[in-house]
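Below you'll find only one chain, the form predicted on its own, shown as structure tokens.
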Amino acid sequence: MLLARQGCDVTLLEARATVGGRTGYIEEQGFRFDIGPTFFLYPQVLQEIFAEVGRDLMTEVPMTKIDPLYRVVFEGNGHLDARDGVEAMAAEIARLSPEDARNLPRYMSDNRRKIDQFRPILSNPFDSLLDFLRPNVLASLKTLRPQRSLDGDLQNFFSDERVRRAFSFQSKYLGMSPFNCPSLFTILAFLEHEYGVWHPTGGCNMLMRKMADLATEFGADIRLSEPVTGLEFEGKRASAVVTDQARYDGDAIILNADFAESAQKLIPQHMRRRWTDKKIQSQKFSCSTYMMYLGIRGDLPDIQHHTICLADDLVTNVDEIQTRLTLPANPSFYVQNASITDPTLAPEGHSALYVLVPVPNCHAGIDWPNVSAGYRELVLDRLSLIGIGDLRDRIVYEKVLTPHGWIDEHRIYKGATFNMSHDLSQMLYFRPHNRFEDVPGVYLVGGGTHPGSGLPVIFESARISSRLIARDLKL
């Protein structure tokens, strides 16, 4: 959209029948589900991008601000509703810990400083180790506290473990644990409370569909169901894209597929000096997710738009996923009941229910064809923890997506839904660069490049890469 608006001759090649990738949609029997992301937060980034092409985001994609933002259920130990507005949120926290409620303004103020200092860092490419010596990077270290974990940093503000969990489960957006996720990412919960959580009418996929419409309006040629089979090179430079239908010359080739999967398949290893197969395979990758997309008869009026249920023994739950690489026996899970906000997602008298369970990625070697049916029963039983009784007789449409499905249907390396992990050793300069350092003419966009995963950050990567291309092509 950005490049077409600047006058580039843009061709977008999409393997699937719809745009959006992980932020695409499933539409069956009158039900529509987002495939992946369901939280839309920090709309400022996309608002700025739409403004760059002369459009208003909220006009183009109608949205509802959610309140409560979500409910966090602590297995066997109550719940907390994340309310819109600091005063309302403090009152809710006070039910669990009056002292922690008094510390909420201090948490907000600290993270306001964090985002003010870190957003300029995220908005720029990291092409050299010397970029770490930029004045704004050095000045941020005291505020960002990179030596701490997310949970460790929150202990400065919240003593009640339940409150800390409600401000740290967002590390799932990165496929990481709050116990080893860098403290920088306290900003994730802050962004929710500062700017709200939004629901685009029709789902997050509507953002992608609208951008595709605008890109087409600006002259882009979007070709669906046309998977890329390879790249061609002139010397070391990528010069053309090959599909099973045609060949396309290009002055710039933008790789917005899953980096770890597509780089190994499309770019010969001898052309990748830094990101060899061995290097890619040695990286730490996020967990995967076991997904259920359920169309059900009737509604669930007492279930919030977003509900996160955290396992009673969260430490063991995380250890099973990340260290033992076994299926969690008593998993945490997330449920979206968006039909209570958006009636367009299901036929009248029905609801669209989205269920996500963090599980190990395919590196674990779990035999999903044999365990999936049993795990389905476990997940359906655990829905009772958030007040959903037995749904089995009410299900009229069902799709299950296992980690193998993320590979087979979406070409995601190891089924690692959230890309490479966001350890400090895999961020900024140490992540694949937006101007791909190994192959001239190739640019990267998405969660596998700088700045990282999560929709606002991925949109920022699009802006970074578009600016690099505009500079390189002297637009």
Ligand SMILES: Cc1cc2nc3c(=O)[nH]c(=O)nc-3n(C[C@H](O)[C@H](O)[C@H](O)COP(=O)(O)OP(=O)(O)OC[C@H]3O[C@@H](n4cnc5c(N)ncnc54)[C@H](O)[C@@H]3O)c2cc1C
Second form
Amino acid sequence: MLLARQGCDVTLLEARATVGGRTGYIEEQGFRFDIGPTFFLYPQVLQEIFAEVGRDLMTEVPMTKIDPLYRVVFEGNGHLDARDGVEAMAAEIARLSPEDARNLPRYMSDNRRKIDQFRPILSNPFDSLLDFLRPNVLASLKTLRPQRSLDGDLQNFFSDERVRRAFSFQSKYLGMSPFNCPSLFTILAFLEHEYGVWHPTGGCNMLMRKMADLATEFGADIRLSEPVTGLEFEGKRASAVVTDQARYDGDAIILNADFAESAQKLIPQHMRRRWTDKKIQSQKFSCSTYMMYLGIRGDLPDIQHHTICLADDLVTNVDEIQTRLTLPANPSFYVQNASITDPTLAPEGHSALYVLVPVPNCHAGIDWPNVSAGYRELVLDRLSLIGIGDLRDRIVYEKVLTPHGWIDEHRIYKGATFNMSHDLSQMLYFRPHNRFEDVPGVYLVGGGTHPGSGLPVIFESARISSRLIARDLKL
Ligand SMILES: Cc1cc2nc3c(=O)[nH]c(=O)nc-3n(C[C@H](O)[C@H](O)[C@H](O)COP(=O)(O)OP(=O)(O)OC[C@H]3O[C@@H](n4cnc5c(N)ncnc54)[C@H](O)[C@@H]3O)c2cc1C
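Since the structure above is the form predicted on its own, I would like to see how the form predicted together with the ligand looks, so please show that one next.
Up next: the whole complex, starting with the chain shown before.
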């Protein structure tokens, strides 16, 4: 969209039959489900991008700010409704811990400082070790507290474990555990409280569909169901993209496909000096997710738009996913019941229910074809923890996606849905660079490059890379 608007001759080659990738959609029997993202946070980045092409995001993609933002259910130990606005949120926290409620403003101002310092770092390329010496980076280190984990940092503000959990489950957006996720990521919950949790009407996939429409309007050629099978090179420089149907020359080639999967498949090993197969395979990858998309007869009026249920033994649950690499026995899960806010998602008198269970990625070797049916039963039973009775007789549409499905249907390496993890050793300079360092002419966007995974962040990567291209091609 950005490049087409600047007059570039853009061809987009997409393997699937629809646009959006992880932010695509499933449309069946009158139900529509987002495949992946359901929380749209920090719309600022996309608003700025839309403004750059002369459009207004909120007009192009109507959306609602959700309040309560979400309900967090602590298995066997009550719940907390995250509320829009510091006062309402503090009142809700006070139900669990009056002392923690008093600390909320301090948490907010600490994170406001963090984001102010870190945003310039996240919105610029980080392609040299010298970038660590930029004054804004050095200044940020004190606020960043790199030696602390997310949960450790929250202990400065919140003593009640449930409150800390309500401010740290967001590390799952990165596929990481709050106990080893860098403390920088307290900003995730902060962004929700500061800027809201948004629901685009029709789902997050509408963002992608609108961007595809606008790109087409600006002259881009979007070719669906046309997977790229390889790149061609002139010397060391990538010069063309090849599919089964054609060969496309390009002055710049942008790789948005999952980095670990596509770099290994599309760029010959001898062309990659830094990101060899061995190096890619030795990276830490995020967890995966077991998904259920359920079309339900009737509505579920008491179930919030977003509900997160945290297992009572969260430490074991995290350990199963991250260290033991076994199927979580009593998993945490997330449920979206978006039809209570957005009637466009299900036929009248029906609900579109989305269930996400964090599980180990395929490195674990779990035999999904054999365990999936049993896991479905376990997950359906656990829905009672958030007040959903037995749904089995009411299911009129069902699709299950296991970590194998993320590989087969979405070409995601190891089914690691949130990409390479976001340890500090795999961020900034240490993540594959936006101007891909191994192959001149190739630029990366998406969760596998700087700044990382998650919607506002991948949009930032697209903005960084298109600026680099504009500079390199002297547009
Ligand atoms: C279950 C789930 C829930 C999530 N929830 C949230 C959330 O609530 N909020 C949030 O901000 N983020 C969320 N995320 C993260 C967010 O979805 C990702 O960070 C983001 O969508 C990744 O975008 P991407 O462009 O890197 O990859 P993708 O969306 O995977 O895009 C890559 C595209 O490349 C295509 N492709 C791959 N190989 C080829 C090839 N050889 N030729 C042509 N095309 C190819 C793919 O089909 C795909 O369309 C969630 C992710 C998942 C999986």
